[in-house]
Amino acid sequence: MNPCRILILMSDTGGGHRASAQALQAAFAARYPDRFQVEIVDLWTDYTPWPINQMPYLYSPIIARVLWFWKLLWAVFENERAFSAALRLVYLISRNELRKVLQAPRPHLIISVHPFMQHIFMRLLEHEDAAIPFMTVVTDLASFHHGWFHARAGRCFVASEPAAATARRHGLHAGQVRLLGLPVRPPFAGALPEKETARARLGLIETAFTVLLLGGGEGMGPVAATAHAVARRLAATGKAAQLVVICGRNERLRQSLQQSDWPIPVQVCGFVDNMQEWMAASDCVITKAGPGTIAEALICGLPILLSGFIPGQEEGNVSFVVDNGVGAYRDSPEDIAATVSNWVDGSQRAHMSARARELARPRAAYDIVDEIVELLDGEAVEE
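Please write out the structure of this chain alone, matching the form predicted alone.
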């Protein structure tokens, strides 16, 4: 018997969409080996013509260098009429390419993990008279572009109560909306190492207060200034402390920090593929307000100090972290350093850590996949 073909639609506008797609793909493979053929499709890059297919490549440069332009784009496409008109134009230009997604073997199910996939692909399914189940997995925690929500989606899986409420306001009924959490990378769904074990494995001091500073995949923002400010303030406390800085793919930043003089032990890394170990080894994390990193930090019980956010798509994540009592927001290196130094005292940290674990949903990808398979099996029985 041939495996059922499932397509997960995404676009590389930020690393979170692909990470969630990969988490779902891994969950299908782990829970239902050999039953499903799950493919991740970058719809924008692979199935639209030039110049539309170049748009994902512009995302990171715009965010890094011309953030004002991103704010403008977000404001324009928050208008539902403007957004709908733009997607209609993309569809008209790209329809012949988009049809190729449905070519044999025709998929049995389509899952979207990106807010720009729902409306354009639903239009394609309607025009092609293709009765293929379509489901959405919302990969944002608290800021939601209206493109996420389509009333004809079979299911809309969300990661928070605000997401569920927003889905209902956009016309989805309660039975369509399922609050199961945000899919995270498979290592976070399993047993994480104990703090002492992780520190020993990573060459860290086992008894020191440990701060994890993340620069994202590209090592953007004032990472260097923040690292130096935090190191100075931790040294001033007189207590045993250490700092880990993950620079991502920013090689210049990594080399610069590795050559610096530090008042406390500092370990500088480039891009890592064992983030679960670094988080398990840490006492708190400094990061921008990306939903995937927040979800992973909650699983590890880490107090979260947000250092920045992308306007529009990440603004709500700041309120999510602060209002839920799992962290704070500071936007200057000195303020970040002052807050972290206050967290050396474990009482405040313990409360935030316990609250983080209450909010965590480490098995979200598996729960979503199990429900999808249950729905598919139910449809097969009805047929």
The other form holds:
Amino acid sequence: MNPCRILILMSDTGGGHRASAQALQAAFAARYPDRFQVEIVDLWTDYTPWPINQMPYLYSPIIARVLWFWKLLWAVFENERAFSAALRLVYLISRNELRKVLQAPRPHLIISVHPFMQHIFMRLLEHEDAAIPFMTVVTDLASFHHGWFHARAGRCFVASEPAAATARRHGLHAGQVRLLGLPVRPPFAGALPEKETARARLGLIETAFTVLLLGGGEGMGPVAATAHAVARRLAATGKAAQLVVICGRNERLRQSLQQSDWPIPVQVCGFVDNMQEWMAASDCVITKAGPGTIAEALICGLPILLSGFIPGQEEGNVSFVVDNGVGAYRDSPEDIAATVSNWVDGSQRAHMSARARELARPRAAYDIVDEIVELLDGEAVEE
Ligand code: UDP
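Same protein, different form: I have the form predicted alone, so give me the form predicted in complex with uridine-5'-diphosphate.
Starting with the chain above, the whole complex follows.
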């Protein structure tokens, strides 16, 4: 029997959408080997014509260099009519390309992990008269663009109560909305290595207080200034401490940090594929308020020091972390360094760490996939 074909629609705006798509793909493969053929489709880049297909490439430079423009775009697209008009235009221009997604072998199920896919794809399904179930997996924790929510989605999987409430406010009924957590990649769902084991494997000092510093998949924000401030402060405590900086796809940042002099041991990495090991090896994480990184840090029981957020989609994550007692927010490298040096003493971290583990949902990807398969088997996808 041919495997059932599933498409996961995403776009590489940040690292989180792809990470969640990969998590679902891996969960299908692990739970139902050979039964599904799951493909990750970058709809925006691969199925829209020029110049629309170039837009995702502008995301990182805009966020990094002209944040005011992102705030403006976000404000405009918060307006449902403006958003819907813009997507209608994209759809009209891209319809011929988009149709190719539905070409043989026709998919049996579409899953979206991106807020800009719902309205475009629902329109396509309607115009092509294609009765293919469509489901959404919301990969944001606390701030939600309304594009995530479409009343005709068969299911909308969310990761928090506020997300469920927002979905219902946008016309989804209670049965359509399922709170199962944010899908993280399978290594986070299994047994994580002990701290000392992970440190030894990664070439870190086994007994030193270890700070992990990140800026999302793209290495965004004042990572360099923060790294230097934190290293100086940790050195001043006189305690054994080390810093790991993961620069993601930001090559310039990696090169500049690798050429720097440091007062404590510092490991600088580019994009890593074993984030679970780096987190397992660490005592706390400093990161921008990316939902993927926050969900992973919770699983690893890491206190989270937020160093910034992308206006719009990440704003609510700051209160999520602070109000839930799993970390703090500081907006300058010096304040971040001062706070993290207070965390060297383990007593401050114990409570945050325990609370993080309570909130964690390491098996979210499996739970979502199991429910999807149950629905497919029962053909109970409601409209
Ligand atoms: N990530 C990774 N390797 C890296 C840097 C980041 O696998 O070197 C992953 C990280 O573990 C997380 C995702 O990229 O799953 C970043 O997602 P998040 O939502 O935190 O931020 P975004 O990059 O989407 O703004």
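Residue numbers count along the first chain shown, from 1. Just so it is clear, the model here is predicted, and its values are computed rather than measured. Basically, rigid core = biggest C-alpha set you can superpose within 1.5 Å across the two forms.
If you line up the core, does T207 shift 2 angstroms or more at its C-alpha between the two forms? Result for T207: yes, a 2 Å-plus shift.
Would you tell me if I132 moves between the two forms by 2 Å or more at its C-alpha, with the rigid core held superposed? The answer is no; the displacement is under 2 Å.
Aligning on the core only, does the CA of R252 end up 2 angstroms or more away between the two forms? Shift of 2 Å or more: yes.
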